[in-house]
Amino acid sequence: MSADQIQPFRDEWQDPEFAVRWDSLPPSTNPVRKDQLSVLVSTIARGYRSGDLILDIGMGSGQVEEFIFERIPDAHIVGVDSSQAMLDIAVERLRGHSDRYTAILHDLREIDTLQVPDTSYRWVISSQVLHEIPHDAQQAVFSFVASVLPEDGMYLYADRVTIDQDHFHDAYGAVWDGWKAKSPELIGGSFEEFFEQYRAKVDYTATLDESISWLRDAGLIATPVHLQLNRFLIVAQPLR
């Protein structure tokens, strides 16, 4: 299919049926997600102190919260998301932890009007959500994060990254082939089929350099701690 034949589409996060389908997607749709979530949660667990508050910008269906509660049963999380359909799934997933989290329905494109309990969060996370909002809104989120992080706080930011497939197609393909050889039961299809799903998707990925630059502009020093193919995990802290 040529580029001019591809029909643009958006993810329908407000649609309950779409939300359920997305939540049940197999690991092959994002082979690196499990590894990144493990690093994210382990980072929090390593430095967590009793009483720390965690803010999740883009809580979605509560998958990340489930991992956190497995490692840190006494954690308290405030989760924000723009999809009631996703938050409804989170209610079911986190039923055993209903006293440990608070969910807030709010459009992340309007982060400036978000009001959250308390004013300081030692841990702020966002996982696979900011590419859904325009670049200026992403930068506004980073400024908001900087405003709620204390001096010893940390922001863990996992997302899709813009990659240069035209110049480095073979190298990216080699990464995919390695994943498939290691876990053939999890990863189906070819490298080309994997990337075909993103060609028509309307979203707002950024390059690694852009994201780190925007974080610094917001007053945060940042570095990638996990980067594979088209997914990164960045950690950031207030500039001192």
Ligand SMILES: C[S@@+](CC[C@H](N)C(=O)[O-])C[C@H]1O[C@@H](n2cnc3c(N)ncnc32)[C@H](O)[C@@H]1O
Second form
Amino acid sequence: MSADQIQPFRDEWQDPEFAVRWDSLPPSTNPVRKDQLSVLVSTIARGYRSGDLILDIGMGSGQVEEFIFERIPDAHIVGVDSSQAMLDIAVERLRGHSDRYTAILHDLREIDTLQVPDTSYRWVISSQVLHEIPHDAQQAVFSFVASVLPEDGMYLYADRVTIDQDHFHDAYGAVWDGWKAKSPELIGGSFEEFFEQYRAKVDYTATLDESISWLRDAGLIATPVHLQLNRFLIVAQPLR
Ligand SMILES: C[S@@+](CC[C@H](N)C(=O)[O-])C[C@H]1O[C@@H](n2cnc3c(N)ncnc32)[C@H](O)[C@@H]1O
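Switch from the form predicted on its own, shown above, to the form predicted together with this ligand and output its structure.
Time for the whole complex; same chain goes first.
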């Protein structure tokens, strides 16, 4: 398909068929997801103390919860998401852990009215979610995160990031080629095809600088611990 044939598209999270399709996507759509989730879960596992609560902003179909329960079987998670279709898949996936998590149906664009069962969460996570909501709503979420994190709490934030291909096209292309050489069974197509798809997606990615400075404005010190092409994992803690 040529670039001018690619239509803009957006995610349809309320549609059960879309939710099932997303849940069974092959890793090629995000080749670094496994690595980033592994770092996210291992970071929690290293510092987890019995009784710690985890708040998942955009828990979706429970894939991240499944990883967490594999590593930390006694974890307790509160998950927020606006898609009943995704939460229904999570119920199936997490059948053996139903007493370990609470799901709340809520739209993150209205974070001011979100009510969660506890006032303090030592771990807050969000994976591949915030690019779905406008920048001012992302900033409101960061303020909310800062309000529930205790002094020794941590926010782990994985997401899509805006890439500056006007300046760095060849460098991004080289990362893509490296992925392809490493995992030819996962990565199909050229960087140019990937980039056209990336551009066609209707969402609200931010640059790394924007995200870090918004987190800082919310009172969190933040740094990327994993970044490849258009995917980052940022960790953030309350400024002391
Ligand atoms: C790409 S999925 C990621 C799910 C999960 N965090 C994971 O990594 O497996 C994005 C999730 O964001 C949720 N989402 C999108 N917009 C939302 C909004 N405005 N409020 C709450 N959740 C939203 C979707 O319903 C979906 O479950």
